[in-house]
Amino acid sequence: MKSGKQNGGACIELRDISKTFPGGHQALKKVSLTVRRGQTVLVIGPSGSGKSTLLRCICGLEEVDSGSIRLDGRELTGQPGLRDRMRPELGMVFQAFNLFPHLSVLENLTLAPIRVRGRKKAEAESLARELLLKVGLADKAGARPAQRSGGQQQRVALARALAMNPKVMLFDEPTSALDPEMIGEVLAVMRDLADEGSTMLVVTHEIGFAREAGDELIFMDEGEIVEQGRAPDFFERPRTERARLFLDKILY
């Protein structure tokens, strides 16, 4: 949990966004919820519960059937354009590392701020080297990502969403791809963001991080909203039949 710093207002507001996919699939109902700055939101529930779904309506990879979506008060539903140019102001970060190979550590942090921010080349390399020793990569930029390990690529995908200087920080399950001894360093640069009061909304399957690093977690089922508070009361007194079968099978 975030300590000394106290969250602002609406970065992201969701407004009974829908969707439905090819074939009838309905993997969101109506679901709202809102993101304030400086928040850390955990998102869980079991597998195909819309979770990923959320995150790609909200950075624009899937266009919602109906509702509305707002970023910092400007609603981007229906307005290509104005998504398009906002689009920056939205760090995603995957399951897949997504790293350019043919580039280095270093030309990966730099490309986007150089070709979307417009920023100069010497004031992107040092942002970027900067990112690099906060993520423990300070000594790799140079490296090409195959040559780096699974942790260490997803720690470089992290640094590369942070030198776009977003507004709010997404993450889809940024461990899921990786080995259990890796897990780990992913993690203690997300509680780092998060201590130091960085926007995120994070869904996840580590269940450690979601009651230890989120000012509030959402539980989604079946495209929507179950539960929603601090994660401590979920964790210790959840609300619903459904929020307790579902611990019970992951917590023993």
Partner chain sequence: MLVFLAAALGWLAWRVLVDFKYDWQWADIPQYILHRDSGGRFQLGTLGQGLALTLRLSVWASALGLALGLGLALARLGASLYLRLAARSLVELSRNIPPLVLLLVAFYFFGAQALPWPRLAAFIRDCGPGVQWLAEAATVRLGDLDVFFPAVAALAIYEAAYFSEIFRGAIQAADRGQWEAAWCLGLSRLQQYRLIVLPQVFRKTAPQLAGQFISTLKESSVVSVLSLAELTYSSMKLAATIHHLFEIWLTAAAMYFIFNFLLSLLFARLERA
Given for the second form:
Amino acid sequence: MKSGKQNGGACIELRDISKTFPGGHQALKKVSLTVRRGQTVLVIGPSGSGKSTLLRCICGLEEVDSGSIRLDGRELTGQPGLRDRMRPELGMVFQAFNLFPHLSVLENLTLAPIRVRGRKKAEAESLARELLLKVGLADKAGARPAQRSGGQQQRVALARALAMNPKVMLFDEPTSALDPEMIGEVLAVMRDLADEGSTMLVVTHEIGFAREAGDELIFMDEGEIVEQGRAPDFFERPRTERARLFLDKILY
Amino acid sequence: MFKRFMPSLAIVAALIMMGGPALAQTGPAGANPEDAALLAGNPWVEQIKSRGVLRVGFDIFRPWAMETRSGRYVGFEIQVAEALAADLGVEAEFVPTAWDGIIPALLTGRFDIIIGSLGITEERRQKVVFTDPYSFSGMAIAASRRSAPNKTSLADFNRPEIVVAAKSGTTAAIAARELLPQATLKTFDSEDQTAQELRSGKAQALIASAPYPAELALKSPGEIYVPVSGTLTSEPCGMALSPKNREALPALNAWIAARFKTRWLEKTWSYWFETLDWEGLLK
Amino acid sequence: MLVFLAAALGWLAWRVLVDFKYDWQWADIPQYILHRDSGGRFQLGTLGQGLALTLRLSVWASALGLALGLGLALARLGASLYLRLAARSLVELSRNIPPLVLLLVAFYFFGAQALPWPRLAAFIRDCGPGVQWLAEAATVRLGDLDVFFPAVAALAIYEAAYFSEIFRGAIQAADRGQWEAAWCLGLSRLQQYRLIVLPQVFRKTAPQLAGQFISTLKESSVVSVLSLAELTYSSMKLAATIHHLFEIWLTAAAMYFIFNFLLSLLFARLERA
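Hand over the structure of the form predicted together with its partner chain; the form predicted alone is what we had up.
To see the whole picture, the full complex is given below, headed by that same chain.
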């Protein structure tokens, strides 16, 4: 159910953010974007187009050179203290999962809620078990991450981010490191999340997923947002030459 | 007057055959009230009494001071130290210390006194103060039957082609240089290495504190012999204190004199140096 | 390798037997490692006690060395230029000074003249026999604390340089994704180290740390110059008492070897588990 999604207020607002790496490569050129509460926004584009940098700038792993990033209306740039407190509000899912190998699956999920949010252990564990059930891994709580398949690891990573109950979930090519047969299980969980009304910003290469899962689609190229709108419109009637070239390449 | 303390094989043999006179008791020596009175009332003594422990520095030398298999110490020096501690009414705490570092360790306060056959020399007097002698050590010589047979005088060894082994840093090395100035002196970290040099034929003779050379000859009569019997030198040994405790000397000297008077030091000496009855104590 | 070693030792023993006319007397030796007392109970002999002290010394030195090494590694990776330089200097100092000299310097810095060890010993004695027994079981006879501690300190500083390099390498090699994931979850810098990176670093460097512990066990023999009765000095004392030089030093070598070799086997097994 996607009722009421379009009516949500702005969760993330980017205004003219730019980022140039020390080598001189300009990864983002005055990018502006709004993600509303409950909305799922998908970002596609060729590699090197700045999609990942966009996510990393939002969650704070990279500093922007200029522009404004607002979370729930509060300006994050130039506010180190606030930026620090807001870290757990931005749930990040990485391409390489980045699970903590020395902890069990359950401990991966409970670590931050206990240490950062100050939850009681029992409380954190019951929430973690709920989330594992949701991603279909209720029986794997005691396992070590390394013993699980890539698809299962990514679902654990997703649950780990959800355990912090973030305001928005950021996905950085979550299926790119997976074997093809495991992509589906991860996308299914993401689709469930979207349907439940989570706020999500997803960078992906999965065209099938992009076509039907998001509320809004963004096409980026060379550090800029080239097209923005509804997915079916983009795939059937790309307005720009760059988008047409990109679609030709990926759709043959 | 102390020459009678010098070990000689004849005395060793005679004592062993006779079973020896009443030998000094080993183990914790009972306090002697008269001797104890001599020690009373000077600051060094009072300090030790209030601590309840006399810390004694020494190095392991057979049979002056040896370690048993369970880590206790026995030997002539140990028995002297135990008697002194008993008369002070305190426990003796033994602090074995490598010979090279024994004087610095005394000066830095690791122990109160060296009771370790420290020969009284001018050089050492610059750093520590000595009591009157309580024992005498003498140097003796042993030679290899293989590489230096049939020699009967020191002069036979006083030639450049003769290699003499001695433990470095000891008065044995000094004696070797003085007695055999022409010979080639080689020094080693331990007496056992000097014996090994002799056995392997690399050295023709060794000089060491008695009774070590005689003991070697007794153990390996086919290889090693004693060319000149008795001791070649006589060195008085004193207990050593840090110079800042100089005022304790009269009391200690009185104690030593008393122990000489009762022939206790003499008997103890002959027990350790003229018999091997103590070997069982090493168990 | 072992066969070669055995062959070399055998050849050496043969040379000693034939050329040196050495009078072997092995029968006396074992009691100095372990024997039964008059009550029939097993007691460590002087060599056994020496090995036990070598072990205590190494455990203390390694524990302190680990802590100091970790501190140095963190300081060298940290943001403070002052700390980076200080840590770098200490590491370079201890890597470029022979352990023996380091030991002697430590002895004069931390020995009885500099620190009130006799007073500490008296204090422990006053705490009662139970406390004294515990303190002596964990370290050394109270009278030797003034030597034991400088020895531990010197070995710890010496080992800390190596530990810090091991840690620094492993921390630098830690997966960037681990830092990023921890960061994004809101963990503080300290928590990132303590909860995420260091546990993995300890796990990954365990074999090197174990190797360094064995190396500490061997290095600890320099302490014999301070007349502290670890295995090497115990052997010296025994050599001066019973004069069976070759037997004693072969025994000491065998004790070091067997103990360290068993330890490395144990570490290898733990690592696989």
